[in-house]
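Below sits a lone chain in structure tokens, taken as the form predicted on its own.
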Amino acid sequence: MSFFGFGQSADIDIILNDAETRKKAEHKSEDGKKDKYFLFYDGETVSGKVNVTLKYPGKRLEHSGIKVEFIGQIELYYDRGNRHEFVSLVKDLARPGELTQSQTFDFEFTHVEKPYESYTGQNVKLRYFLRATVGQRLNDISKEKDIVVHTLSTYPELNSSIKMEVGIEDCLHIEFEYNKSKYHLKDVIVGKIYFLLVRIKIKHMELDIIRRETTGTGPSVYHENDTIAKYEIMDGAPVRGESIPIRLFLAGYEMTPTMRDVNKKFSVRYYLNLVLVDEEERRYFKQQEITLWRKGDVVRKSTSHHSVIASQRFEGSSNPDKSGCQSNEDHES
């Protein structure tokens, strides 16, 4: 919108090389909706055209420059006035001068390092969009394209269980097993619990996936748990010396990968929640963190290499932290 009544005297088109061909993924936005979005992996090169239509035939469009951007950005809803950014590259399409009729650009930005996934949580927004821009005296003329990053990681065999207990003394001791402490987000969750001692009559047992959101630092932290999947283990009283058998499967969960310290902003991870009820509403639970990790179907050569860098940064150390969560009962007796 202009000064003095009158509308923008061009439209501006963003337009993919590859969008025939290109892959797309969902993805969630700020209000909850579900679209589905170009989808880009780290490495790969981001090209394609920028049309500037005139709306006026015949009617010059006076300019200070055209360009086009390629912006990784982060913002954080407590403060939105700054938006962090970590990836921005320009080109310039056009030097100062005037359009005389519509026109089109080429463009390309080659090898794109785009090291973090795409992401929209309770607190923040990671996104990746292109932004053509029409430079005027009043107001710019300008339009944005989002797309979609996904990070691919390769993990070694090397993927220890986890082995916990939960017990209260001469009340209640169990044992339970997880086969691995690494799952990409296709997985199945295989795991057993075995009653060693039963003295308390528990009615409910499930397993909860628990995702943890993180943002700011020092007494500016924010922690949002949601709730992404429940899966029921038993209805009923256990006895000694019984086992139940675990087997979650996680490709039914919209779930992202693990992601520690992205940029100094914000931290996502995921943990294994075991709840057991007994028959006065008590609750006991036992909480151990997991890594979660994106396979992907083709690893392409152009952005193995890459991916593996992404994968280091992201993850961070092949261990993941044992959490420090004991056992707890949220009923006063």
Given for the second form:
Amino acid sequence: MSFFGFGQSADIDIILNDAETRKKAEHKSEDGKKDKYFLFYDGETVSGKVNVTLKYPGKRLEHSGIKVEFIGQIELYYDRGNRHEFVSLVKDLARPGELTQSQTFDFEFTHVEKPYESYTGQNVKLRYFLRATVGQRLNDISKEKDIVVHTLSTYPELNSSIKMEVGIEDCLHIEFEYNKSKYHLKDVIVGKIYFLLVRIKIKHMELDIIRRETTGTGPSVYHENDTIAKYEIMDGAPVRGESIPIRLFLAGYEMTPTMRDVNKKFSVRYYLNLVLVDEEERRYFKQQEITLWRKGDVVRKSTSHHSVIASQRFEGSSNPDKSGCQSNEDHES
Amino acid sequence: MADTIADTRRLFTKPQNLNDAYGPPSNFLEIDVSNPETVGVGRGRYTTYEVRLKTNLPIFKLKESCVRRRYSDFEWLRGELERESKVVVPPLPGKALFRQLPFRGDDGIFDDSFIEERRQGLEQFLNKVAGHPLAQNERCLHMFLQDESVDKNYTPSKVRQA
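Starting from the form predicted on its own above, please write out the structure of the form predicted in complex with the partner chain.
Below, the chain from earlier opens the complete complex, with every other chain and molecule after it.
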């Protein structure tokens, strides 16, 4: 029927039930564009409605079944034909038949397992999405709606510092220390570099954060390195006994949690690279892996009505001097 | 405001010893290539340069040395370093084959401005090479810089702390 252009067709819309209250998160797409998607966590229920709107009201639409799927999928860019689905749930909304008018179908995927975090990288993409399909003889009508999943962790029990002495014999000996080995995405790297021996002319020193995305297995493993940050921590030539402090705030950089062997398909790991450059542009470096994890947002405890107002006044006023604030508070009471 | 404030205090560090801070540098290495002199007569002439070294690096046996070297000695050194060490050796100033052809308007390879250009290139080359920690381990570099003459039949080896 759809051959001749006058056949009936339909538009599909997927609407989530908690669209008003659910938070959205920004996620960069393959071409670099940033967009906001609804944010879900592992175990949360995904429920909503599928609206099937007929293009030409009055005409009927024959179909071979209407269904909605929840899919978690890994796609390797160099092997796009083979998309690997690690979560695949289906709900049938209508048996084969016909629609005489536009209709809305409810659906609910209860406590869906979402074991991995959404990730769009250089060579691989992991995404979760809902797909509603109206089956047709020739070409199904379908619509996809992407969501973003974050995986949360709590403070690790064991979080030892990284402390090491490295160098080139008789030329350069340093001792570096980073306060932790596992950092959350809004954490601060606090550390120091102590110079034990300096026999070369150093020009500057920087700390780089490198992301290494590993795809493929066995003989066809491919690593893609990306320098996310370069932070100069020293300018000039140090001497023996000098200690250079490090304080690097991670919240300013776009990073994901460390992902190890996700579904045996890919890994995303982060490294701190300490780089020293001498007068002749020779580079000396030491790379160290760190584990990144995502901390859940702290839920704001309900504060008294009084202090909520007071803090709002303080944040909102252009002259936040104490006396002004206090007189308002007095007025309130 | 709801999150706890991160602890960004510096890690504990020992205060620096005054001698370390203000004492003599442990890393000075100065190499000068100067005083070009043309020796010999007729077609057998060649130019030698004075290579003067001043250092306090322990890897060098002599803290001060002064030797005379010609361009082919530099070429030999470069070849040895390329073969023996894993260093990417910087290039030498040009070989100037054209200048060695007859019937030139100027003095060819004995032209003052050419010698000066070459002298500068050789000085840059030596400073880059001698400052490299891996090149400093090569016997050929020490022989070139500090021995009276270059023995091209030497046995290549590594030098440890002098």
